[in-house]
Each structure stands twice: as C-alpha cells, then as structure tokens.
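Single chain ahead, written as structure tokens, the form predicted on its own.
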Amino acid sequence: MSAPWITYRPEIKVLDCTVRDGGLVNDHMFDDGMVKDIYQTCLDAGVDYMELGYKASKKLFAPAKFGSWKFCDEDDMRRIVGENDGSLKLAAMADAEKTDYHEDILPKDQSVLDVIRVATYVHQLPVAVDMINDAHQKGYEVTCNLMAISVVQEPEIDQALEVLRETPASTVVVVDSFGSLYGEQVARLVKKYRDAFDGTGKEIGIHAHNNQQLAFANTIEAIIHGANRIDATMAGIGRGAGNCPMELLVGFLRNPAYRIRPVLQLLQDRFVDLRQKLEWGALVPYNITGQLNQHPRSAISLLAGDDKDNYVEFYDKLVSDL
C-alpha cells in the first residue's frame, strides 16, 4: 500500500483569486494597502498565479459604482505590481458577452498580465472561443472556466469539451459554481475532462464553491483525479459561501515551493478585520441553495434583507418554485 498524501505532485500550480471573487462581495472595493499585501503574500507563499480581477465592460458595469478590480486597467494594476518581475503570473478574467475585450484587452506586450481567464457558461460558448482565440493571437496563456456545470446536460458538456479541444486554451476548469457538487461528481467530471483532452497537453483546473462545506474537499478529490490547476482565495472569501481556502490549500500540497506561514500572517493581519465589515462562508441559507442545486443569488438576497435567518420561509418557497 502506497501513501501518496504525504508527498507531492510538482505539475500543481495554484492560482490565487482573492481579489476577483472575493471581490463579488464588496463590489470590488478593496483598497490597494490591501491588494498590495494579498499580492506580496501571494509572491511570498510561493502562489503560481493571482487573478487581479476582472476585464469587465464599462459599458454594462458604471466605474462609478465598483472599485478598480471591477476592469483591471493597466495604471491601476502596475501601480500594485510594477513590472511584476518575479516568478508570479498575473491573470484576470473576462467573462463572455460581458467584456470588450477585442478593445480592453490589450496586446501582451503592452500589458502587465499573462493569462486571460474566459469565464463562459454552455450557451456562451461560441463567444467564448472567439474570446480564447483573441487573446491566444495578443500574446497572451488563456484558460477556460466552464461556469455553472451542475445544471448542464450530458450532451452538452461532451459538445463543449469538443469545442474546447481545438481551441489554443492551456486550461479548462471544472467549476462548481452553486457549491452543489459532490466528490463523486468532482470525480466523474475531472475524468471526463481528460479524457475529452487526451493528447492535447491541455491541464484540467477547479474551481469549488463552498456552499455546502465541501470546496476542500471536493478540491482534493480534483487532485487526485488528475486536476493540476487549483483555485483558492484567502480564508475562502468569495461570492456568496466562498472559495476553497488557500490556507488549507498550502497545507495540504506539502510542495516545499508554498509556504503557508505569509498566508496566515495575512489573515492575521487583514482578513480577522475584514470578517467584521463582510460576510462570507457556508451560512445556511447557502447550504439550502447548494443542496438544491441552485444559483445563491437569492441566498445573497435574504442575507442582505431584514428577515435573513428565516431558513424555513426561504426553503419552501425554493422547493415550490421548483
């Protein structure tokens, strides 16, 4: 018997998406003391990536109204990074039909980016490959999240993959963005991803939401089905019931390149504050919509509301609309 937990795989990279998804709680809104300290935290735990936010179009989101992570302009970002001149690879996501991206997403060499996230849902699709294609020509490593995939058809997963396979994509995740999925599941999709990319060199990421307390968990089985791309954002901030955290994360891998110590030293510092002004995590109005497969859009709603511990109420009126 082999005991494979206690060593590593070196093909694992992880990317940290604190500032993006973290920043669907606050509209965006960090400051730079704090994007600054995730992003030295991020070069001192040894992170592979960090996603700086989201390339979305200021035609459908008012500038006004979120903060700079919201667009990811370059003054904006190089006045946190520099010229990033370390081993850290800077990505932002672009999420289709929502983007400008043949105007906003610069050619490579005039950007302090690396990767371009496409994030699209099934029916996005052919916008989406058009996104991948666009970025792939400007230079710059793309990556595919396939959003939302616990409500898409079997016939139309297999289609995508199909789809995606011709495409210059390095990466494609699987992303469990209800929190509604399973190990088995997780299992099951990792598989299936491979095997669709089978010669291709393309790495299979995920991407866990917590609803369900499972986003760990559910990470390590990606793990060890294969998935060699990992997500995870700093004490699990993100959307809703958040992310897998990284601080497990770190610790889990054993690879001698993370170390967790930068990580809790930033959650010390930062994020035990933070907690004080944002709510985040697996509240129960988030384990209702995981367990039922839904979008935590209206868990979000009642939490925002006056009559937010109402389970009950909540729960039938979600069972009945089903």
Contents of the next structure:
There are 2 protein chains.
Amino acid sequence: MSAPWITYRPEIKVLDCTVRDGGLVNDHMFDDGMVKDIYQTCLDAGVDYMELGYKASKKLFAPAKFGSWKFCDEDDMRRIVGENDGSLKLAAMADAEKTDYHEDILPKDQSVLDVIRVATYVHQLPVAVDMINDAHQKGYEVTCNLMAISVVQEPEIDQALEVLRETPASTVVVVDSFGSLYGEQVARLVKKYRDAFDGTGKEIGIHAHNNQQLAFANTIEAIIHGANRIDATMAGIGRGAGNCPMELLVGFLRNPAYRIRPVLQLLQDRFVDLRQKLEWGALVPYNITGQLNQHPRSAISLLAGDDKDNYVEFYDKLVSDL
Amino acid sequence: MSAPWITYRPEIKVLDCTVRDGGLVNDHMFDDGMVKDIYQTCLDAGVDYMELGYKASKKLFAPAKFGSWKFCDEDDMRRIVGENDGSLKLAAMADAEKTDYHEDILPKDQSVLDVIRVATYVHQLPVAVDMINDAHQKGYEVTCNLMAISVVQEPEIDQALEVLRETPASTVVVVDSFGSLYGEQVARLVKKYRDAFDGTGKEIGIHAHNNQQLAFANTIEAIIHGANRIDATMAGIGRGAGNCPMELLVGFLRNPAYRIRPVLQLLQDRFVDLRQKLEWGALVPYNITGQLNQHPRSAISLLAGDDKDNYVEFYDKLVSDL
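Next, give the form predicted in complex with another copy of the chain, keeping in mind that what was shown is the form predicted on its own.
Let us now look at the entire complex, which starts with that chain.
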C-alpha cells in the first residue's frame, strides 16, 4: 500500500480506560454524572470496550478512602450502565496480588461485566495465570496486561509469553508502564508477542504512557506492527503523564465506526473543568523518569510538594541514585 | 544493530529555534536576559546551532510592533552574543517574500551570523532560490525550509527538490508546518529527499510541530531514516502547538556531546514563569487542525477569544468548510 495511513484494519478494537487509569489521579472519586457521561461518550463514539475500574481487594484498600471505581461492585456499575444493552463491552481490571478474585469476581451470568483484564508484573505471573483461569471459567473474556515490560529481562519476557500462550487469555497487552519506550522498541515487542502467540488466535494490545510525549506515537507504531487491541483515555488522563489520548487515536483511526465529535463534546463539557482540579500530562519530571526508565512515583511525589519546579535537583538525585 | 536506539550517529546536528519559532507566540518580544540565558544554555548543552530570529522586512513589519528578534539587526545580536567565540553557530531565518535580503543580509564577514535559513512555500521557490544564491555568495552556510509540505502535490515536491538540488543550499528541511504528518509519512518524505539529493552531500533536516503530540516522535522517525539536521525548542515553545521539545530530544540523543542538565536548568529558571504568560502546546483545537491538515490560524484565533473551549462548534465549522 502506498499510503496505508488513510485506510483501516477492521480487526482493531478500542478500549477506553479513562475511569480506571484516570482514577489513579483521584483515588477513583469520579461522581456518577462524570462516569455516566464517559459511558455515553463511549457508546456515541463507537468505542468497543470501556474499563470501569478495578476489582481491588477491600482488605487491602479501605473503601472509605476510595471511590466506587476502585472496586466495581455490581450495584455501583448498574447504577451507571443499567443492563448495558448495546454493543459496548464493559471491563474491569484485576491486579495480581491486589484482588480477592475468588470472591469478588462473580460468575459472568451474575455480572454486567464482559471482560476481566488481569494486570501483572512478571514476577507475579503464577498468580496471574490462576486469575486468568478463574475468570475464564466464570465465563469472561480475559486479557492479560504484562506491566512494566521495559524493565524485564529478555529471557523472562520469553518465558512469560510461553506461559501465557497456554492460558485462555485472548489478548496480551504490551504495557509501557514507565512511558520509557521508543517506537522501535514498541515495534520489536509487538513483533515478539505476535511470534510467541502465532497460531493461537490471541490478539496483541498496547497500553502506552505519555511521559515522553510518545503515547500516541507508540500506539500508532504498535498498530502498524499488528496490535489490534488499543487502550486510550479521554484527554489522555491517567496516572502521572497519562495515556494515549482518545481524541488523537479516534482522529487517526479511519474506521467510520469511530466518531470524534462525541469525544470533543465530552472534553469541553467535562475535561476543561477537570483540568482545573487534577494534574496529568507529560510534565518535565515525567519526561525525566521516562528517559531513565523508572516508575513515575518519584515525579508524582515531587509534583505534590512545594519544590515541584526544581527539575535539576530532581534530576541530580535520580541520576546519583542510579 | 539489535538496539540502535542506545547508540548515536555523530553526523546529527541540533538546531535550537526557541527564539525564532517561540517568538511567533509573543511577536519576538523576549527580553535580553531571556535570550542570553537561552544562548548560554545552547552553549552549555552542546547544541550545534542557535536560530536567533528572523531577518524580516521592516517595510512589511513595523519595528515598533515587534521585538528585536523579528529583524536580527547586527547590534542587537552582538548585545547578546558578543563575537560569539565558540563552537555554537548562529542562524537567522529569511522568509521568502518577507525579507529585503539584498539589503538586510550583510556579507558574512560583517555579521555574527553563520547560517541563513531560507524558508519558502513551494509556490515561492524562484524567490527562495535567488535568496539561497544571494546568501551563499555573501559567504553563509545556507539551508532551505520547504514549508507546509503536507499540502503539496507529489509532482510539485519532486520538482522543488530537483530545483533545490542545483542550489548551494547544504541542507533541505522537511517542515510539517501544520503538525499533521504521521510517522510513516515523515519517513517517506525523508527517504524521498535523500533520494533526490543522492550524491550531492546535502543533508536532510526535520522541523516538526506538535499539533498531534507527534513532534518528538516524528523527529525520531526522521532521524531513523537519515535526517541529520534536527530542529527543537526549549519546552517545545513555538507557534500554536509548538515544536519538538529540546529536553526530550537531548534525552533521546546518545551523543555525549549533548547535556540535558543545562536545559532542565533553563526550564525551571525561565519557562515555568513563561508558561504563566504565554500559551502553547498540543491543545485540543490544534489537535483538530492537525488532524484536518490545516494551518493552525483558526485554532490560534479560537484560543484568543471568549469561546475557546467550544471544541465541537469549532470542529463543526472546520468540517463544514471543507
């Protein structure tokens, strides 16, 4: 093809993780009106999946300290989506070692959820496999987000993919948790995942972070190399630097099933105000942690303090601690 | 190479266009202290070229309405850089049809400038060629920025490159004026320019805009495909959505000649405050003009008005005017 960017691949599906990943900025304390508007926008924009939040353990996370979307109780979800009659599939994320999955993930016929997204670091893989099997047996579509892949050694990635190949997870997501990957690295990982799952029918996903202003570009790179499950958030909201912005992704995807106008409406109705209250985006401290391939927690901590613009001291400390 | 992104190509040279392109946000009214700090930062960071501004016609642009860097008079430049003893080369941009180049561009032995960057739309090419020859005869290194390439027809690009091949311009820059290009398109253009100048020794440059948060990613893409002259600005400042941020570029380039710490120092000393006064970046209206491959002037106008967050009305108007 001489200009592949003006065509589209119908296999591509978009997942909105605004409430789940954006909830990491405000302890998931979105009010119902906000979540309803995001839900309606996903419907109107033709988004395929919406992730409503986490299924976090109430033993580890005190419900009084978090909003509903940390736990995604059935009643809370139905208050927003009713029976969710329509084509939008609903997902929740289950973090390895932070989810009482045997109890809190109901059989699918008792839940409005369609998909369980198991998130795991590579060292938690055995737990994640048990969670994948549990959710699959309960009747869900199950995906696996293999997190922080930019700090995992090659033989461990290979081993993890070999293990995941044998699970019923239908999608495995390349997750650039630290926003440190460049496009060439994303391309290499997507190709590696494709090779590892060749013949299984499993799809590859991409979940990019924007620390180096590369979330959208890396998402495109993953798509070019075959990723068909794409994560994005409205206005790019998400922990720290945030995610691939839905308004950019939908502008790029040529599939007429997706519509940008409802996304723009949501941005002006809800996110102009939200930006006055919450901070996210590719700020300089996140640039630095991304460049150093580190978890953004040090930058989040800096930005919450009184000396948030002292980039040089922050940089010096991170480099001296290497 | 298995991981080319951890190596570097010594042929790559970085040009800082903070004062020139950033000056489009404030009519080039930077005070001397600011310009001196940017100059010192370029020296300290190992940047190869600094563009001080335009050589604009005083017949077209009233000097009372603009800062010194719209005109780059010799006295103004020397007030900042003295005799510019050191390795940093100084550049000014000369816009086709907006420059009295015969009079205002002095012979190089009377100027502190090293480089004249001739900027042209494709329909102004004959003027640009005369300007290139003029500056070359006066003793300068001359480059050519072929602007708004995303709206130029293929035969016209080919013709322009054929004409530029015969000029003494030593670099021709791929300029994504509207911030509309995706990485694949940038790669294609860089390859086309390389092919067109094969055997001439001319270098290819990249000047990206950030309307779709792709300026840094597209700059990397251009580098991968052989561009060796790279434009960036501190904090990404520039008209509208701005440019490729220097702090990201320097973090990516592995050449130890470049140092990020002075850039971070400048950002905290100067750009935290500047952001309170001037607005630039990949705001939603710029996303939209970028997606539609349009000049950002409509978005600049929207953002200067009272209804700046009405993205949907803005989008509807642009689409209905197509």
